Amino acid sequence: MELSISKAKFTPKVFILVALILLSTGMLFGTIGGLQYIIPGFLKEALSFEKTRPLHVSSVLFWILFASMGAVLTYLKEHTGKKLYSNNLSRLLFILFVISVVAILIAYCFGVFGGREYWEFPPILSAPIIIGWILFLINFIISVGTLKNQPVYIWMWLTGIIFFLFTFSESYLWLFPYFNNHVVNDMNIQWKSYGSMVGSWNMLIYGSSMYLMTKISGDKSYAFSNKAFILYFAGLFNLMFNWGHHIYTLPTQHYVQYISYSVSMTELLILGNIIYGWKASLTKAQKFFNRDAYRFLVAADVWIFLNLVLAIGMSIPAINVYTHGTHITVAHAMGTTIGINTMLLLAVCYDILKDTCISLDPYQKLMKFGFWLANSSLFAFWIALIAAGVLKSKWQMSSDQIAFSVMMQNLTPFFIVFMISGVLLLIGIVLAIYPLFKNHLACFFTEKNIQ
């Protein structure tokens, strides 16, 4: 069979292949980091903690962006009927970001800083980002062409990316004297752009997630009815305030402490609800065609009740006062992240990369086996960190503390769990993506055209 990679056409597919490279990447350097945590000066020389975080924390963060980037236009162009405006502006796009992520890993490998939080390296890597992410509002609104009596997900992945684009911008107000120079203000802008930004990147993917299972229903009711739409103005409100939960005890204005918890969360209430009464409109054979991405819905429905459950007491202020910073955060984050996040990005992964070139059939066990080993894992790494949280909010809130060496070694059984656990995900995971990443390698050694 002739080897035709220089037939192959790029198409946004390709932004998904980037982010399941990158999603396995940013578990292995978490999974590192786990083995740090209880083997003090694992790797030190080679890959300290202070570097195997952010490497863990960006590689996970561009998987979003990847895998919402691909989604986005990938159903764009199935939901218009069309071609993108310009494939080549996609192209661009990709081009940029990849650039950016190598530097920016390598910049964190040899110990090369100067970013806060989430974005840790140094600024002028964020240059391509805001370029490339310029060029994607561009072709999404271009292609779309009008918003007259578009469905819910075209408001959601246009509000996502303009969103993204403004609170990636202030996230770096901070190299300004003027803000920099004030402490409680910076810290506000920081809180308030990251919050915001988490929210601009779920519009991106529950728009997504939205279109999918209007696809998989073939009732396109949902994607204009008054509930999805309060879904989105609620998703919305949610991306401006709900940030406010995080400064609780910064000395700021409490109307935006109380917006923040009035709104907290209403927008994946909303959602589980909007996919359970998907779920339950399906019929055997519909559920049985599309089980791939399906299950994984059903997981993220999952957890979206349970981490609910957590950031509704986490917004609590008599209750934040206790989880903030302790490793509670951590679970409500991880929860999020991969119990919701990913598993919708998964859903959607497995409906634009299924049968491309290969069947999945073969693999429906594996598949099956790393889907029940990746959240089974999951709920066990997210009730250690929980376990581990409360001991650490009752030591640092008691007036007789004993050493925080002593107290941090009192949880090691809990790291071990967390780490073990973390190792059992990593592999559900891979598992999982395994077939999609070989079903799409597979196109570039074949003759059979992908678009």
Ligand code: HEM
Contents of the next structure:
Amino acid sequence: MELSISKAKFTPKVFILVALILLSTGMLFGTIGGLQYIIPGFLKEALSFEKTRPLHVSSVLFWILFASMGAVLTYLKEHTGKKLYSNNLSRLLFILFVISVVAILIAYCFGVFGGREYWEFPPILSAPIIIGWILFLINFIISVGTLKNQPVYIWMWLTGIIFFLFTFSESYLWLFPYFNNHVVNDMNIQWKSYGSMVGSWNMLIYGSSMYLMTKISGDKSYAFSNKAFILYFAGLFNLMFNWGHHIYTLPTQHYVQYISYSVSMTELLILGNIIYGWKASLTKAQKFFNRDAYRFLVAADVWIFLNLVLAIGMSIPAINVYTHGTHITVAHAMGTTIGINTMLLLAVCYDILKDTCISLDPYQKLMKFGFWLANSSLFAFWIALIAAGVLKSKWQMSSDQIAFSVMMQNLTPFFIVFMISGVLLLIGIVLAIYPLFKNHLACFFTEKNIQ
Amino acid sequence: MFPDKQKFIVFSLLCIGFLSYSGFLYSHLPVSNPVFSVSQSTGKSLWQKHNCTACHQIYGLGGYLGPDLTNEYSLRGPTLIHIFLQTGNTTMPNYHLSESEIQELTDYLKCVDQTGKSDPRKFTINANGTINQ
Ligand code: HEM
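Now that you have shown the form predicted on its own, what about the form predicted in complex with protoporphyrin IX containing FE (HEM)?
Starting with the chain above, the whole complex follows.
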């Protein structure tokens, strides 16, 4: 590590390396959380669920952020064909993020919390994240120079960086008594920020995968096309206004429900576009499927379709009232962060890290096996969560409710499937990324380093 | 290809819309002039400090290992809340809370309870897909 973050050798690839480590440890914490679902009291003294859940969720969210930063910085350099404005700013960004992640994970282990969902660490630890992100923004803007005649992925990256900064800061408005004085006011703004924040990292990820697609196919025209920009603006519109579907049952103003319900339905346009372009993407998929990175892009396409159908359903208040508060929400959250975000980012990781120091050819079989294992177990994982959610929903709606603990006990078979498929998913992903680690280590020891 | 100028215009209009909506929401919070006693507000800090949200939901939002506590106060009453907080259970840790901390958390749950109902059975579903309570 010292070598790779020393001034001369620093490259954005270290973001990807740390990201992959966070992904692996995050899944391990998820597995412990899953075990706690089926063995009540498991590791209660050392690592109770209020610790494992944030350890899991924060690790995987930082996997997404680190990989996205690494992707944007690497691809921006490739896109402009020049050095970034400042390597030192990237290095500082990296150091600030590593410091905060380490501090955050340690704080969780000791039970020190800020207690906000997803970002459950003490608020002070968000300071290095915000400062680092401002440096990222500055570095990005100066490196890009102008927005004139730029492909859509540059717009997406810029949008993602700006909106993450805005929404992440917004999620700390609760520190002001004006917002914190009432739980409904607080949750209203909290979920406004979270809803858009997800959209902001999606912009970074979709932008990177679009760059990668352009690179693989060698065809730049799509990234400049009207269709690409229309879909980008549709995505931005949803990022800004669809967040209300998280809080349909919160007693807030009715227009919040109406606005986000109508805006969410514009996602049907995106769904329609996928179905319409199905055949063309299938032909392309067959053509490039043997490339390691491309395989993950194809998997993400399938997951986008499945999760979009679920998400659009859940955005209809009349359906949301059934799914809200059940594991269908967890299926949606993990279905999208694993199926879409993780698959796209793994494609990017392959593209950025592969074959730099050793040939990955001997590992082809292993990587393919990991890919298929991960995707098939993710399917079982997703279905098990949806099934558990449907049964919980029936329970929530029934007129003579049995006790919560009995209902949870009845769901155990589904949680066992969830747990086993979760472990297989972990194994699949680790097998798929193992050669990348190996390559990185080889780079490290040959001092060829990760240029 | 759309000219850059059109892209800037669309982008700016969307941003103006977003910022106006945000500003409007900040200045028109759902509950104006809330009354929040000191004890309740310490209760909220305790709720966050112990990360109760990792296992419990308020209005369906939170972790899912434990039950939703939005209307716990009116459904089960303060005595049960006290007992749970004194002992924990197989899954829920015993936080070794002091009597006053337990009272503050109970006050907080009382305050949350008074803000509305989270039970999905209490909603009516309209033909256009919206819901009301
Ligand atoms: C790339 C891998 C993964 C990602 C990106 C991911 C992401 C997430 C996210 C975003 C949540 C929050 C869900 C919500 O609030 O609704 C979550 C919760 C959870 N995940 Fe994962 N996850 C991953 C892998 C796993 C694995 C392998 C397991 C093992 C079984 C697992 C077990 C859990 C558990 C138990 C929860 C808590 C559910 C609850 O709130 O009660 N995850 N995960």
